[in-house]
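Just the one chain here, the form predicted alone, laid out as structure tokens.
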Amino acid sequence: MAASPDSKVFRATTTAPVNIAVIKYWGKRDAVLNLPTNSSLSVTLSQRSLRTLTTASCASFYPAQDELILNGKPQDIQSSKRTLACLASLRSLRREIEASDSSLPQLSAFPLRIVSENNFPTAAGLASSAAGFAALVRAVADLYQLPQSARDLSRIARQGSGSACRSLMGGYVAWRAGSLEDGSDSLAEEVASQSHWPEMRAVVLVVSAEKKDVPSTEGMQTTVATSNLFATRATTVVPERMDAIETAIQNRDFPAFAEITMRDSNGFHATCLDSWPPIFYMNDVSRAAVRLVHDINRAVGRTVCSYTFDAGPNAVIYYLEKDTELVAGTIKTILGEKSEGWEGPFYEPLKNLTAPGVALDQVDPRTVELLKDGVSRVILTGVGEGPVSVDDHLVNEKGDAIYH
């Protein structure tokens, strides 16, 4: 016998990817709507290595207030204006559908129970909030059976976490800053699909899984208010770089992509250093990763890898699949096979590698020592797809949370 609407638990589950920006978002022109001072562009990373899994559920018998459980711990939704803003926007869209068809269950009136799990450290510079809010918005949109496109939903996800709007799509994604006061033109667009340039790979060097000293939001406010370099970056440098990197992606031109990526990472961290008081997201191990990339490129005689750093010390090193041995092979030799992360689908080309891609006498010995001692694990990944609906629910048919 079918459950009555009064006892039924409605569920939808999605996975969402991490994205790593190659043109950085930093600074807001409107803090409430999360509107950026400049456009940005990211690579969506494969969910085979990094992903958030989120189940959105609702039922008439749930406790009156919405609930969010992240990695097994209840979160205080009511104190999170960003989460409340996302849920309010999604509910409003569901109400419009219900108003036009009275036969539909009134899901917008039911309390929500949202359960989410990351397979990577939260708040460690791995864009956990981007994947988290993208998964939340996509899962609730699926629960409510909303017709809006990923582009439309990106406006909502942006209110939760700016970079979350980019995690609603796969491949290479631009977040257009927009100029309208209401933020309606500040949204994500897919510049190129995963299939356009599927050879892109990345190795993340996890330098520290601890929470960062200065949270991103606080860091942005400090930089916007105090850095003399910031305005030039936002108004002149980034628009030119956005055009150039989109052209590089369309042409699958890795050397151009790599140089723009490295220069933008350096420029972003320069504005942090130019803030008052200065903000340091990179550390000695981060800088060793920078030297390693330049040493590899110099030894090979062409640009085979590039680095980028978000607001944290972890290095993301991009390279093409054909250069896996040169880049990831050299890193594997430096760190040793015993360090965590040398496994999974992206490890196959490295499994039987015995010699470094680049001889270690071509690498600064201080760099080798710093990386060997300072990298806690690696994550091997590549360009990937956007959110995926799955049946692996984190809420059972009775409405109870399930923990993996």
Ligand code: 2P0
Given for the second form:
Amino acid sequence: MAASPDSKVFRATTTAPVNIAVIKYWGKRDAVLNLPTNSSLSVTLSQRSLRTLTTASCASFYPAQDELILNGKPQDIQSSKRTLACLASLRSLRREIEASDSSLPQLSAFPLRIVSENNFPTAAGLASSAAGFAALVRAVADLYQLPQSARDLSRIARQGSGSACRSLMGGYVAWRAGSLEDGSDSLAEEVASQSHWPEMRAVVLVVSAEKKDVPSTEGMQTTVATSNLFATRATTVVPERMDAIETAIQNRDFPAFAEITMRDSNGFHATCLDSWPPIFYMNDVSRAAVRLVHDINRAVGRTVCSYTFDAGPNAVIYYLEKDTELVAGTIKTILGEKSEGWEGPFYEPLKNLTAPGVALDQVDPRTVELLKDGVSRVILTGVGEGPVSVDDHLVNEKGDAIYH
Ligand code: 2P0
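Next up, the form predicted together with the ligand, please; the one we just looked at was the form predicted alone.
So here's everything in the complex, that chain up top.
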């Protein structure tokens, strides 16, 4: 006999990826709806290296207030307007389908218990909010069996964290800024699938920050309010770059993709420096990674790698699989055998490496020293797919959270 809806625990579990922007989101035109001043574009990274796993569950007998447990720690949902906004939107969509079909269990009336964990340490300095909110929205949408597409759900994830809307899809994803006041046209769409250009790889150089960076939400508000460079970036520079990078992706033109990516990272960090008081996310080690990429490209005689930096000192270096030895191989030789993270699904082409892809006398010796001392670990990854529905539930059939 099927359990009655009153005693049953309803569950859905999903994984969601991290994404790294090549055209950066930096600036809000509406802080409440979380609407950006410009469009942005990112590469979704493989969940074989980085992912969030989230189970959304609900039951009539759960305590009245929704619960969220992140990496084993209960969160105060009531103080997070962003989480409340996401859950309210998802519940109201569920209420709509319940209203049109009275045979459906009234899940919208049940309290939620959401349990989530990352497979990477927060200390790695990688923004986890994008994968986290994407997984939360996808898992609750699956729990509620909502018919909405990933594109529709991206409007909801956007309210959790802007960059989260781009983690609901795989491959190459644009977040269209939109122009409507209600934000209904501010959503993510896939520009090209992972299979269109599957050879894209990335190595993350994890660089420790001396002190806590200015949080992005606060940093971008300061930039919008005080930087003179910012308006031109939002109105002219980024729209041109969005068109150009979409063409580069369609044509699988790595040199064009790489140059736009590097210029946009530099332009975004220039607006940070131009903010008042100035904001510094990159440090000496980050700048050494910039020099290394230019040195490698110069030594090879073509553009084989490109860097990009978010609101912190970590470098993300994109390259194509065929150039793994030239790029990741050179980095591995510089960092040395003892450096951590050279493992996992993207390691294979580096296994039999005997010499650096690019002779180290082609690289500035100060660059080598700075990277050796300042990079604590690497993460090898590549373009990947969007959220995946899985059975690896973090809540058991009785409704208890399972901690790994
Ligand atoms: C990006 N970043 O496009 C840019 C580049 C950081 C630098 O999206 O306030 O955490 O939650 O909407 O999404 C970081 O900002 O900001 C970010 P909120 P979010 O990936």
